[in-house]
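Here's a solo chain for you in structure tokens, the form predicted on its own.
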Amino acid sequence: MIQMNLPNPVMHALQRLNEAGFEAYVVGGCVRDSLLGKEPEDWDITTNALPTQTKAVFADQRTIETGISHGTVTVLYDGMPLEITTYRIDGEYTDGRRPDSITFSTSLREDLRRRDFTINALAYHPKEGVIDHFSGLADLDAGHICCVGDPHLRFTEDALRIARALRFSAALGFKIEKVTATAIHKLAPLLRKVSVERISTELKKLLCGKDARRVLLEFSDVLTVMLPELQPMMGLQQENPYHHLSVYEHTVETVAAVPATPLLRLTMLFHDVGKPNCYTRDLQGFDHFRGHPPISAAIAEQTLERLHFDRQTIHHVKKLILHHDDTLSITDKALKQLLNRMGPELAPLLVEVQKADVWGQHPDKRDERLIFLDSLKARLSELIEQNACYSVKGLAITGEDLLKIGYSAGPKVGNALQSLLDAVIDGSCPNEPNSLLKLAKEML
């Protein structure tokens, strides 16, 4: 019998429900992740106790009626939030997202039957081991994403499950079973019923998955339903010495090449989205996409706003895309100018963006450029660690010091500070009070 290590609050909650005469099992993602050797993000319990009975069992604990109409009570047991849900059977899904009604059940099997994928339809009790009515363990061992029952029914019930299938496939590295995959391709348009907030959540998890590359290539038709802005990139070839892939294929390679953070992977997903808008072919037959960074940045901004991403993410993605094609130099002056332009947070990320962009280009063009970017990143890190002066805030004097030596308040102070910064960056003046004040007096 398979044994799982449950946190003490989870064990005690199961015991309480059992001692009160009810069935209770941990269920869903926490079982799946535990069996995969991963730490569950949260713990869900399913039981035949009705919500009012659950609240009575945990009368001495804080309870929150998070989804009472659907049978869910959150119990804060020793500080750990546990979602405890009554066995249920879902009614019809006329809106393609949520059941019109639910019926409480006394059958664990019926409760598991309504779930999306077999690997999420596993339950566990310390005395009974894993309860597996729908071959979830076999699919877990085989690395398969497979719907519980008829995939067509599962996806028409709730279209979000289509995006979740792709996300699980990317995150876990599991292949989507053939019949399930066929239904996904066929029913992908149903994703238009899903809220943009849900789409953005699933998109971030998909992009950061270890197998995102495969999923983005196999299910590009599904991705363009979620992100129609990407459609013009599909099949657009790049006939020039730097590229051997279509714009979309290149994009996917760059997504896989950059570190798996939402900011960087969103940046790579959209960094060339403006290329179709500025495509030209010269007399020699070479394709060009001049001026695509600002167009890509604008499209990315509009798309992320549509998906209700936070302002900081939108701003950073836009800025990285806008500068992703900049020519970088390894001189200290150029690197300080880069820090001034991008800031110490985004400057190293811009180097990562350019490295990923190179990985998506023709193999013959990679090695020398990657070596250069690695050296540049190392020197950039040194300058950041040394607190090198790259902004007015880093100058050893302030506007008040300029006022004391005769500058009048207003734009002249700001202009003088910028001139002093330029002198520090190009190495003509050390960032030291006496030297700066001497130069400031000369300028005055």
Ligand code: ATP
The other form holds:
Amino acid sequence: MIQMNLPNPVMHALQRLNEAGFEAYVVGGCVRDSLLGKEPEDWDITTNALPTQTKAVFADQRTIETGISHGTVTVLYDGMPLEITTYRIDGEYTDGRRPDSITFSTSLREDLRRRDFTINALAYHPKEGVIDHFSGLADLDAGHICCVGDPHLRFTEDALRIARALRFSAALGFKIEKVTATAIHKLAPLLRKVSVERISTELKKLLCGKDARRVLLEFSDVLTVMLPELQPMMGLQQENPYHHLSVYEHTVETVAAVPATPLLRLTMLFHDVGKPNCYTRDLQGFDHFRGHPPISAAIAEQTLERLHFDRQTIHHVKKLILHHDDTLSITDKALKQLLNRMGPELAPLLVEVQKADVWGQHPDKRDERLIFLDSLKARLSELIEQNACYSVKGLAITGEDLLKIGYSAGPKVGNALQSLLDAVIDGSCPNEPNSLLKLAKEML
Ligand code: ATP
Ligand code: MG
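Having seen the form predicted on its own, the form predicted together with this ligand:
Shown next: the complete complex, the earlier chain at its head.
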């Protein structure tokens, strides 16, 4: 019998429900993740106790009525939030997203049947081991995403499951089983019924998955439903010495090459999205996409706004895309200017973006560029670590000091500080009060 490690509060919660005469199992994502040797993010419990009965069992703990009409009570058990949900059967689905009604059930099997994928339809009890009515263990072993029941029906009921399938496939590195995959390709347009918030959550997880590359290539048609903005990139060939892939294929390679954070992966997904708008072919037959970064940045902004991404992510993605094609030099002066332009948080990320962009280019051009960008990155970290001065704020004197030596208040102060900064970045003046004041006096 498989034994899983349950945190103490989870063990005790199961025990308490059992002692009160109810069935109770851990279920869903936490069972899947534990069996995969991963720390579950949250622990869900399924039980035949009704919500009011669950509340009575945990009367001495704080409970939150998270979704009491759906049967869910959150119990803060010794401070650990546990979602305890009554066995459920979902009623009819008419909006393609949520059941019109739900009924409570007395059967664990019924509850497992309503769950999306076999690997998510596993339950566990310390005395009974894993309860596996739908071959979830075999699929977990084989690395398969497979619907519980008829995929066509399950995706028509709730189209969010289409996005979840892609996400699990990318995150776990699991293949989507054939019948399930066929239904996904066929029913992808149903994703339009899913809220933008749910789409963006799944998209972030998909992009950060270890197998994002395969999923983005295999399900590009599904991605286009979520992000119609990407459509023009698909199949757009680029005939020039730097590229051997279509714009979309290149994009996917760069997504896979960049570190797996939502910010960087979204940046790569959109960095060339403006290329189709900027396409020209020269007399030698080479393709160019001059001026595409600002167009890509604008399309990324519109798209991420449509998907209700947060302000900061949108701002950072835009800025990284806008500068993704900048020519970077490794002199201290150029690196300080880069820090001034991008800030110490985004400057190192821009180097990651450029490295990923190189990974998606022609292999002949790759190694030399990557070696260069790595040494640039190393020098950039040194400058950041040394607190090198790259902004007016970092100067060893302030506007106040300039007023004291005879500057009159107004724009002259700002201009003088800027000139002093230029001199510091140039290396022609040390960032030290006496030297700066001396130079400021000369400029007065
Ligand atoms: P993660 O927590 O990593 O997002 P998860 O599988 O735990 O993954 P949750 O949204 O926490 O996902 O849902 C918990 C469980 O509820 C799932 O494992 C699955 O059994 C079931 N479930 C969630 N969403 C759906 C859905 N749209 N259709 C059917 N069952 C679902
Ligand atoms: Mg979960």
